[in-house]
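Below you'll find only one chain, the form predicted on its own, shown as structure tokens.
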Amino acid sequence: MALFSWEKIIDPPQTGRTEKPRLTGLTMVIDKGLPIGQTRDWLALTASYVDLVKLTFGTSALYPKPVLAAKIQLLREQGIGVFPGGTLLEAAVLQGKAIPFLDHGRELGFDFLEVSDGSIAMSPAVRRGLIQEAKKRGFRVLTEVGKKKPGTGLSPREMRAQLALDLEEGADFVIIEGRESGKGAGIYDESGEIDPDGLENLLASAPWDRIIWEAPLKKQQLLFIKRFGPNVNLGNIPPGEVLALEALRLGLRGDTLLPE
């Protein structure tokens, strides 16, 4: 990957970074409500490094419809997939409106969909049906594994089983829950640490290139980059942290400058 402003002056210390459009090394950004003008300015700086944007929680429901459609179009023109947060679909499931939700999502221009049950109970049949109905409508499907509330989490073995089942049912990628904080949810404890043995248990026979790790904290990003290399899929990255993450992937920060 060329270093734009420093091209032909220095090369990335860490090599092998994939370029867009890519299937590995995805960066998924969590957007909590960037105005469209700020989004345009942000993309002028970061579009080469962003693959997916999640309009998180239920925030997309609060946009004026023309603004939402315009923002989705703006992102997609930069080769960035866009999807509403899984919690919004969970609300639709609770209200018995999942199918209208899918149809309306396509009308708005979303090209990805997240199927999750981080806050609600969802039967395997409902989860499978949502994946299938989304695929029928042309969505690329992301599922999410893990619970948001402390004390309700799945074991690594349970998460691995759900991951394998989702991929078998047609999910393109599986997100491992980490929330926006990276603490006290999914695979993380209250301080944002991950149990190495639990990680390896989760990964047993799992295709790491089909997993997106929610990793909003630098220490989590560093752990996964050191474990899997620069082309690990990372999610819930704040908009202002995209360049810092890319620098970490490329060895342009002290943490990854030198090989271990």
The other form holds:
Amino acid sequence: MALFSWEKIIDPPQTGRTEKPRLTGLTMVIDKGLPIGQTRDWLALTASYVDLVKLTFGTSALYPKPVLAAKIQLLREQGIGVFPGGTLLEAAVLQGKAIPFLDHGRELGFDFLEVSDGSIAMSPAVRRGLIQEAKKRGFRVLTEVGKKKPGTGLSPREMRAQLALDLEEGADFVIIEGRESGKGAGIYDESGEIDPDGLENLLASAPWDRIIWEAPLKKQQLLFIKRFGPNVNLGNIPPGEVLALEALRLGLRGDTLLPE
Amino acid sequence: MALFSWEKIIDPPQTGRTEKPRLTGLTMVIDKGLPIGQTRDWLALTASYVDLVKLTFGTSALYPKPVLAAKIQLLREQGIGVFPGGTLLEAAVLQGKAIPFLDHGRELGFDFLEVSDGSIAMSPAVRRGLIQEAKKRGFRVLTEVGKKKPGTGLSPREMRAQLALDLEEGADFVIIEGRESGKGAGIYDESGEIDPDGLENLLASAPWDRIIWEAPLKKQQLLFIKRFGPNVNLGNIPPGEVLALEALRLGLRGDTLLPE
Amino acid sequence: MALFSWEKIIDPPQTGRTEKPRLTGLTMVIDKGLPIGQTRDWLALTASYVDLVKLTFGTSALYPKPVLAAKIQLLREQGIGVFPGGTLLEAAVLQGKAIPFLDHGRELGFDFLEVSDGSIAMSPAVRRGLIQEAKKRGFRVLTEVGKKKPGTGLSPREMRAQLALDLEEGADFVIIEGRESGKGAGIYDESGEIDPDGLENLLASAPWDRIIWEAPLKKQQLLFIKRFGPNVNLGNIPPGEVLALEALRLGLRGDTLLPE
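Okay, that one was the form predicted on its own. Can I see the form predicted in complex with another copy of the chain too?
Then the entire complex follows, led off by the chain already shown.
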């Protein structure tokens, strides 16, 4: 990858970074309501570094319809996948509206779908059914593993089993829960630290290139980049942090300039 | 309230949310200097969910005049009340310029006014006078209760007395101080936690629908929504958090999807 | 300095604030990737209060070339100096490309340059050479003192010696390292606190008006304003905090409204 504005002068200190359309090294952005003009403006600067955008929580339901349509179109024109937060599908499941939700989601222009059970209980049969119905409608599917509430987490072994099952049933990627804050959820403790033993346990024989780590905090991004290299898949990146993350991947930030 | 982009598919898990123009369930945004184009863009997405905007601290004094005029007009066209931070009126009081301040504020287009004593001492007579002079000039009045410096706080009983007095003297709403950070001020300790006994004491016979709680942190918003329901009045919400808060009110976020 | 929108009504509670072009009282903004339209919009509100913009880390290398050119031009038209983060020059030094970097940086339109050794080791001769080569090419030079990694810091005495040497060798200003976070780097501990004895030691006979303090956190800005007055040079200010900082300098925020 050449450095646009300094090409032929310097090279990225970390080599081998993938380019769009990426199979690994995905950056998934968490979007809590970036307005339409700012989205357009932001893409002119960052589009090469963004692979997926999540309209997080149920925020997509709060957009005036024309604004949502315009936003989805803008993102997809840049080769960026876009999906509503998993909580919205969980709400639809609770209301017995999962199938209409999938149909309507497709009509709205979403091309990815997240299947999660972060806040509700969901049987394996329902989870499998959602993955399959979504695939049938042309969605690429992200499942999420992990609970939002502290103390309700799965063990690394249970997470690994769920992860393997989801991939077998057709999920394209599996997201590891980290919430927007990166604290007190999924694999993170209340200060956003991760238990290294738990991590290694989770990883035993897991296909790391099919995992997207929710890692909103720099220290988390750094940990995964050091463990897996510049092409680890990272999620819940705030829009304003996309260039900072890309600099971290490429060794253009103090923390990764030099080899360890 | 219908969910714009998913209407007829799913309903808000939490029902009874008010719509604009709202008498309760107000969202008051803290604005530290959102530029004019971004304000316009942001309103196209969020106007239904914003009731009040505070140009916080003395920032309104730093705007080039045409930018300030355009911004106030934009907000008011969307049915949003707008006011300068209470500190600016406190500065005017210190300089013996309270009356010219009120007159000029009205000329600038502000339709709300905040009367506070967060940083200065103010006699009950001056406070009453400011409320009355502001009302005379057509302002709707917000008073604020609580001190900005830790350790100078009022007891819940004193806050309750001040609150009752302000309403009696004509205030439309009373703001409970939380600062921009939500930490170490008013009713919050250094980590942004609130003392539940202190809160219940403050609330004894207080009209909760006339209180606006400054609650910049999600855990604070969640606490008040759980205590009072989706239509509690919340303030000091950062502009980028408006959809996230609305999702929280409506049960479209993990924390409020299910009943407790 | 008159308060644009309230002039003739109230005066800034803190007097003597400098105006552009400033020799002291500089505000240096840290820019992690503000898009071009938002930059233009932001400048219409804040240009009077911004003196320097750092395109931090190696982010400038990630801009599409026309976007970078447009951004640099926009900033310089407003009398704002602009420079790439020091880490990018450190990468060039590692690759033996320092001189082409300086030449290309000038062609891109940068008018300031930061010479740092936050992440690499650099001999005094190389540091001096970089300052001199940059000056020859018409750059104004900022050097940075301090290490990015905790526990690798210089003593106040060593910092003071480096600072004096840099100024003697032609640096226009010396930046004291604080990182983007303001925590666990340079003069700050893990909670962003500063050791007052260390600070006073560092300051002994140092020319405070040639120092730019990286102070991203409000408590840090407040400490320096109280120690040096409204015209202290402060850096690593997020774009959205520029008006809040200016309010703090002028006494238009609770913390500085009254004298101590």
